[in-house]
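Shown here is one chain on its own, the form predicted alone, set out as C-alpha cells.
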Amino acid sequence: MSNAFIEQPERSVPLIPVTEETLEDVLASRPERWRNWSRERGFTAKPDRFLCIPSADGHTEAVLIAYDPGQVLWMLASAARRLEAGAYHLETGGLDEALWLPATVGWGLGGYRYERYRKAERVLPRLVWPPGVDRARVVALVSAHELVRDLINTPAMDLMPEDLAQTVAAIASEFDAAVEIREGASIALDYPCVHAVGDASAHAPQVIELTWGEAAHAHLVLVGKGVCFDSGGLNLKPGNSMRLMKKDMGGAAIALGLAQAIMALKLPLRLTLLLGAVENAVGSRAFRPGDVLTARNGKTVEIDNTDAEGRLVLADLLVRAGELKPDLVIDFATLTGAARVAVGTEISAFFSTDPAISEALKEPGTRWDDPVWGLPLHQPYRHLLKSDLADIVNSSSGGYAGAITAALFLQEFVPEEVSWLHFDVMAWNTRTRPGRPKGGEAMGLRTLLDFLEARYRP
C-alpha cells in the first residue's frame, strides 16, 4: 500500500481514459503520431486494456487506459498490475470528479501482491494522487482488502488461532481500540461450542472480543468464524476438498478487515468485533458424530456431522452478540458449498432478517462491483435440523437446501429483536481478473462498508 502511491514527482506519465466510444474524440485532439500509433497497433479501447505512446526520445510519453464506464471502480487495476515501474497520473479533465475516487481505489487493489514466502521480481508504478481525493478513504478500503487478502492467503502453519489473536491484538493498539482474548480451558464454560470444535488441536482454541467507539453511538457487533484449517474432523474430507482449508478463517479476515475500517474512518459507531479462532483437527478430544453439545445458550446441538463446525463456532458468538443489544449484527462464515452451489464463487450470498436492510445493499453491491445475493430463510425447513435427542442437529442429512438450513441452525442463536445478517461467502477468487487477483478475497467488504457509512454517517 505504501508504495501504491505517491506525490507529485518532478515528471510524471498520464495515464488517460478512454472507452470504445471516446476513443477517436480523444486522439483527434492529440498529436497525428498518437493516431498513427493507435491504429498500428490495432487499439480499440476494449475495456482492461491500455496503450502506452512513445515520445520521440524514446520514453513513454502517455498512456490510453480503456475502461468500461460501467465498472470505473477497476478502469486503473490492470494498468497498476502490468505497467512499467515509474510514476503515473491520471488525466482528469474530461472524467467525472465522482469517478476519481473509486479509480484510485482500484489503482490500489490491482497492485496487491502476496510476497511473504516469494519477493516479486519487478517493481509496480506508482499513481500520482489524484487532486481532492478522499486519501483517508482510498487508504482505509485498499488497506483492509491487503490486511483480508494476506490473512486468507497465508498457509494455516503461520496462521494458527494464536496468530489470529495476534493480528487482532496489534489492530486494537493502532485504533485504541480494547480487545480481550480468552483461550483454552477458560471458554469452555462460557464458548462451550467453540471449545468443542478447537479442543482436538495443539493450537488451544480462542475467542477474541475488540471493543472500539463511543457508547451513546449505536451499536454493531461483526461476528467471524476464525476456522484457522478445517480437517472436517472425524467426518474427514477427501484430500482435494481440504486443500484450500486454510481459508475457512476466510470469514474472521473479513469482519477484522471490516472493522479495521469502519475505525480508521472513524464512524459513529460502538463497534464490537467478535471472533472464534479454532483448528477442527482430529485428536482423542475430538467431538464426534453423535454427540450433543450444549451452546452459550442453553440450547442443546446434536451432532450430525462434526464437518459442520463454523455454525458451531458462530452460534456461540452469535449469543454473546445478542446479550449485548446492539442496534446490527453481521456475521461473515466460509460456511456451505451449497451457497457456492447457489450463487457461484464470485456473489456473496447473505440472509437477513431485516428486509429494509436487504434492499440497501444492492445499490452499494453494484455500484463497487461486490455483488450481493439474498437467500430466504424459509422457515418451513426448520424440520429438516430436527433431533431426536436435542433441541437442533447441526446439519441436514437431507443433502437440499444446504445454505438455507445453515442459516436457520444460526438463526436460532440470534434474539427476535435483533436486526442480523448473515454472509456465507467463498472469500477466494478463482480466477485473476484486474483488481481481483486469484486467492483470499475480501467478499462483501466495499458494500457493506458503503451501506454502514450511508446509514450511521449519511
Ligand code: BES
Contents of the next structure:
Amino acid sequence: MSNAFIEQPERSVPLIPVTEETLEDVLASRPERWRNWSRERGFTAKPDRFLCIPSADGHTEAVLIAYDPGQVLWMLASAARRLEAGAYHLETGGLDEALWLPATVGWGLGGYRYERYRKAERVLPRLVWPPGVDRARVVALVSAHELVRDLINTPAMDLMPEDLAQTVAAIASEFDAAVEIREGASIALDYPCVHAVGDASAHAPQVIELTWGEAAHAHLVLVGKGVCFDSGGLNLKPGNSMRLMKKDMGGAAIALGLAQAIMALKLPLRLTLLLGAVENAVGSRAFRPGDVLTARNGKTVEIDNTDAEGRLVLADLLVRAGELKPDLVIDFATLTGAARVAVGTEISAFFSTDPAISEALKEPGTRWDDPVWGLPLHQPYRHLLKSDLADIVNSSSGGYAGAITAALFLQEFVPEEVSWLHFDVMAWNTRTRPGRPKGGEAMGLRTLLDFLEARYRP
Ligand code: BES
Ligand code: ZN
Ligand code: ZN
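So the form predicted alone is up there; where is the form predicted in complex with the named molecule?
The next block holds the full complex; its first chain is the one shown before.
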C-alpha cells in the first residue's frame, strides 16, 4: 500500500480507459501508430484486459485500460498487478469525476500480495494520485483490506488468540483508543461460553474490547468471531473441511478492519469493538457434546455439537454489546457452511432486525461490488433449537436452514430493543479475480463502511 501511490513525478505513463463501445472513438484522436498496434494485437477492450503501446524508441508510451462501465472499481486492478514497474497516471479526461475514487481504490486492492513467508520478487507499478481524490478514504479502505487479508491468510500457528489481541492493541494505540484484553481463567465468569470453547487450547481464550470516540456520539458496537482455528473440537471435522479453518477468525478480522477504517476516517460515533479469540481444539479440557453452558445473560445452552462453536463465542459478546445500550450492533462471523450453500462463497449473507437497514445495504453492496443478501430471521424455525434440559441447544438437528437457525440462536442474546445486523461471511476468495486474489477477503467491509458513512455522516 505504501508503495502503490506516488506524487506526480517528472514523467509518467498515461492509463487511458476504454470500453468495447468507446475504443474506436478514443483511438480516432490518437497517432495512427496506436490504431495499428491495437488492431494488430487484436485488442477489443474486453474488461480487465489492457494494452501497452510502445513509443517509436521502445518505451511504453501509453496503456489502454479496458473496463466494464458497470463496475469501475476493478478498472485498474489487473493493471496494478501486472504492469511493469514504473509510474502511471490515470487519464481522467473521459471519466466521470465520481469514478476516480473507486478506480483508485481498485488499484490499491489490486496490488495486494501476502508476503509473510515468501517475498515477491517483482516490483509493482505505482499510480500517481489522481487530482482531488480523497486520499484518506483510499488509504483507509486499502489498508483495512490489507489488514484483514493478512490476518486471515496467516496460518493458525502464527495467529493464535494472543496474536490477534496484540494486533488489536497495536491498532488501538495508533488511534488513541482504549483497549482491554482479558484472557484465560479470568473470563470464565464474565464470558463463560468463550471460555468453554477456548479452554482446550494451549493458547488461552481472549476477550478483546476496544473503545474509541466521544461518548456523546451514537454508539456502534462491532462484534467478531475470532476462532483462530476451528478443528470442530470433539465433534472433529474431517480433514478436507478443516483445511481452510485458519480463516475462522475472518469475522474478527473484518470487524477489526472496519473499526480501523472508522477510526482513520474519524466517523462521528462512539465505537466499541468486541472480539472473542479462541482456538476450538481437542483435549482433555475440551467442552463436550451434552455439556450445558450458562451464557453471560444466564441462559443455559446444551451443546449438541462442539463444531457450532462460533455462535457460543458470539453469544457472550452480543450480551455484552447489548449492555452498552448501543445505537447499532453489527457482528461478523464465518458462522455456517449452510450460508455458503444458500448464497455461495462470493455473497455475504446477512440478517437484520431492522428492515430499513437491510434495504440501505443493497445500493452500496452493488456500487462497491461487495454483494450482500438478506436472509430471514424466521421465528417459526426457533423450535429447531429446543433443548430437553436447557434453554436452547447450540445446533439444530435436521440440517435444514442452518444459517437461519444459527442467526436465531444469536438473536436469543440480543436484547429486543437493540438494532442488530449479523453477517455470515466466507471471508475467503476461492478463486482469483481482478483486485481479489485467492485467499483471505474482507467481505462486507466496503458495503458496511459506505453504509456507516451514510448513517452517521449524512
Ligand atoms: N466455521 C464453521 C463454519 C464454516 C464452514 C464457515 C465452512 C465457512 C465455511 C462453523 O464453526 C461450523 O463448523 N459450523 C457448522 C455448524 C453445524 C455443526 C451446526 C457447519 O456449518 O457445519
Ligand atoms: Zn465449527
Ligand atoms: Zn467455526
